[in-house]
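This document opens with one chain alone, in structure tokens, the form predicted alone.
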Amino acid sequence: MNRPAANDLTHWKPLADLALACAPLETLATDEQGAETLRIDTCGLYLDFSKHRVNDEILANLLALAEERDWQRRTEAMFAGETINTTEQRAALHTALRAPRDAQPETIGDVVHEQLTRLNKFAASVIEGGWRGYTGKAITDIVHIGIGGSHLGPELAVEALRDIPSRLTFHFVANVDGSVLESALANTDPETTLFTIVSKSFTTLETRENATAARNWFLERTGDADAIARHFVAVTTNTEAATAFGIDRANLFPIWDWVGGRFSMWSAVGLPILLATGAKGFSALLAGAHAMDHHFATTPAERNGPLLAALLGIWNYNFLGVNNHAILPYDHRLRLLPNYLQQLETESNGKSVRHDGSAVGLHTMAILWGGEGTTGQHAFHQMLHQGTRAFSADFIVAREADHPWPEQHRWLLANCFSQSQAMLLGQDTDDPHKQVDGGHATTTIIMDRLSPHTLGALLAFYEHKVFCQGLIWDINSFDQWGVELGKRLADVIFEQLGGATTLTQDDSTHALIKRARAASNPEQS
């Protein structure tokens, strides 16, 4: 279908125009009528949208481009398994994956729940100590492999959901730099650690060389090759490569080609967290998940949490001229959600071009970033305040604490709360130097308390927002074609840096090949 271009739009232009006569940010957010419509609670999460430069003008135009989008016939597109991922002609079933079996698409049957029920009934095992290694013992360490959308979901819910008690010690390997792997290997003992390989086509090189090492370390230490499958898992589609490897075809568990990787973790990709959290936290964070899907699937567009957002950040980066987005949790175990985002908004969303091959023509999604409050205020906060940059950014912050000082949580809210109003007033005054204009775009995300279910709900908050902002773009955020040329090139650097004497590279590549090889053999260089 040919869809026109996002600034062919017909409400693009009136905003537009609305953007050069706004409001200052601040007048705006002294409507407390007008404010309190952007307060959403949902899920166990409280959307505060009421900093943000719109009035019920802007808003009704940019809730007009979800129209124009046809985004509530398009969203059924997505639950209900449609062909959305257009050049990869896939669906993106990933709510397929938290949806309870009587919501299951026709389109899979009941493939989700079957595959969740041998999931719990492994990781049940492992936890309760009937899965032994090869000499007999209990697991002790769970050391993941994988990368990207393989690593960075489990790793940010085991370390968001570290309050739920496991006798499992966890550690994660992504990194090609074998400092990474030697550091989880550290202090492990191959007769009680588990390895869980994550590799959609098992030939990603992170994870094959890591995968590769890992396996060379325990054969080395335990000299039995059949005790790899006491040790090892894996989550893929490549069975051969994976059985190949030496994994037994029963420690293998599958992935379809509906569940993209950055929207992988409700899968058994999640494995380690079903292992960190055992199947009633597994599934708390499933229903979370699935609890904003309906929200997002039900809600009309004026009360529409992902919608909104994703309209506001459109707002900020095409018409405001905001080129960067901070995200800043206010919770020591949510400090790699940027980290998380990063990937699922960037990946997602850094394209250039539409649906149908044609430019998108204006920017698409903005530089995300951040760190985690309150030492970021004590680092990059100076920038954010004072600095020349325009930027947006989202607080998240839990109400309630889960640890015994609840003077410190009084001081965490204070400063989240401070901060985001601190971004939004500034501060007058005759001395330069300490002139804080104001006027920042933020949203805050209050959580009632960090659980697996308000996790699952911010993570799925986060993934419909994307979604709808592709739409307005017209761009596919389900692909990742850019992610491909660079694995490429390093294939052929790879065998030049080994000594093959052709190198067809620019000057620049050239000199830093031949300066790498020079370390190690001066002959080559």
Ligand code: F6P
Second form
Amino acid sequence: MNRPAANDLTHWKPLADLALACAPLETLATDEQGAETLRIDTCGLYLDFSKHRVNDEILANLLALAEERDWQRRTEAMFAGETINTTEQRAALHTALRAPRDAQPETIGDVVHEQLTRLNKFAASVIEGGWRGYTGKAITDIVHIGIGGSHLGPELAVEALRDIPSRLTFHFVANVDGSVLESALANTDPETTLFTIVSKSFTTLETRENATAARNWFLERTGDADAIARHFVAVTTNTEAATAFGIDRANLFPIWDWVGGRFSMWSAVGLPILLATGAKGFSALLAGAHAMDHHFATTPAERNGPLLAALLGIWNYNFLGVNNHAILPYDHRLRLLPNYLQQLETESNGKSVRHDGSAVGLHTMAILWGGEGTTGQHAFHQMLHQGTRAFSADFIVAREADHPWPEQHRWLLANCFSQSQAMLLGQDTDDPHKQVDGGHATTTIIMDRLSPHTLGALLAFYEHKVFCQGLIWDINSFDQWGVELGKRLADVIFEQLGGATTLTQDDSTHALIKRARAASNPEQS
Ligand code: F6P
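Mind giving me the form predicted together with the ligand, seeing as the form predicted alone was just shown?
The next block holds the full complex; its first chain is the one shown before.
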């Protein structure tokens, strides 16, 4: 299908003109009446976009961009399982993983629900201690091995929901750096440890190396290959490779190519979440995400949270020159959210070509980073308030605390709100060292309370935001070809570091390899 480039959309040029003439953020954001349309209460989340530099006219034009991109029909196409991942010829049906049985696309409803039933049964036996290790002891430790989408969501959710009591201890191993596996295994006992090996492809280097090392560690201590069946389970689309690795077929949980890695925590990839929070917690997480799916699919554009978030991001990045976006959770339990969103947003929308292969011709996803408040206030917030870089930010906080110190929670909220206020208003002084310009656009999201339901809604909110930005830029948000080159080069360098082949590198890389070889084996330098 022939679609215009984003900057050839009819409403793009008027927006560019409006940006040039736009009043300062401080002025716009204090128009209480206008701002009310920018506050949305849905799925246990209060989405406050009122600190963005927009007025009615700008908003109308942004919404018109979405109309020009036919966002509603294309949202329906995603939910219906059309092949929207055009470079891999796949659907992107993560929404089907959290839909109730009667709301799922017919063709896949059964497999999703059969899988969930199997997962729930397996998790219950581990949680209740019915699942025994090879010496008859109950499992106490879960070592989760996976990377990227097979790691970030599960670890984020297990950490975020750790107020739900669990007798299991969780360890996450992603990096190929062996020190991560070493510390995960340091205090675990093979008799009571369950390894969850998660890799959509089952070919990813880091997961392959960590899983192989873990299996060797296990075999050295047990000396019993049959014991693997009680201690290793896998989640993958590549069931052949997992079986070849030694995973018992009974311990294999398939996933499907219509689930993108970074959208996969709602599938069997979320097994650690299920083990940590039980069937009740996991189904509440899915229900929260489904509630947001429903909001997104059925709410008119001007009250649609994910769509507005996407359009305001486009406004900031493409029209106001913002080039980085900070994620600032004011909740220690959400401290991994910036890492999770870094993959979700930048691996999805950090692209420079359109569906048809032509250049996007403008900036796509901003640099996304962040860190938890209030600790960040004593570190990088200095740069936010007085540095020279343009940024926007998302503040995320829970209205209710889950600890017994209400005053501390009041301080947390006070700091969260005062930071976005300072970023909005700044302060004018005669002392240039104390001048704070303000004028930075921020979104504040207040969760009623951090629960599986609101966490599901929050993450689905960001997924749909990503989808909408991809629509506007006309890029495929569901592939990630850019990561392949580094993987291929690493294979060659790995061999050369081993000294097996002649060096065929550029001079700079050649020198690094020589230096590393000299350190590990003076003979080979
Ligand atoms: O290298 C990027 C990537 O393919 C991500 O998209 C993915 O989430 C991650 O690697 C892990 O892939 P897998 O689940 O196949 O091991």
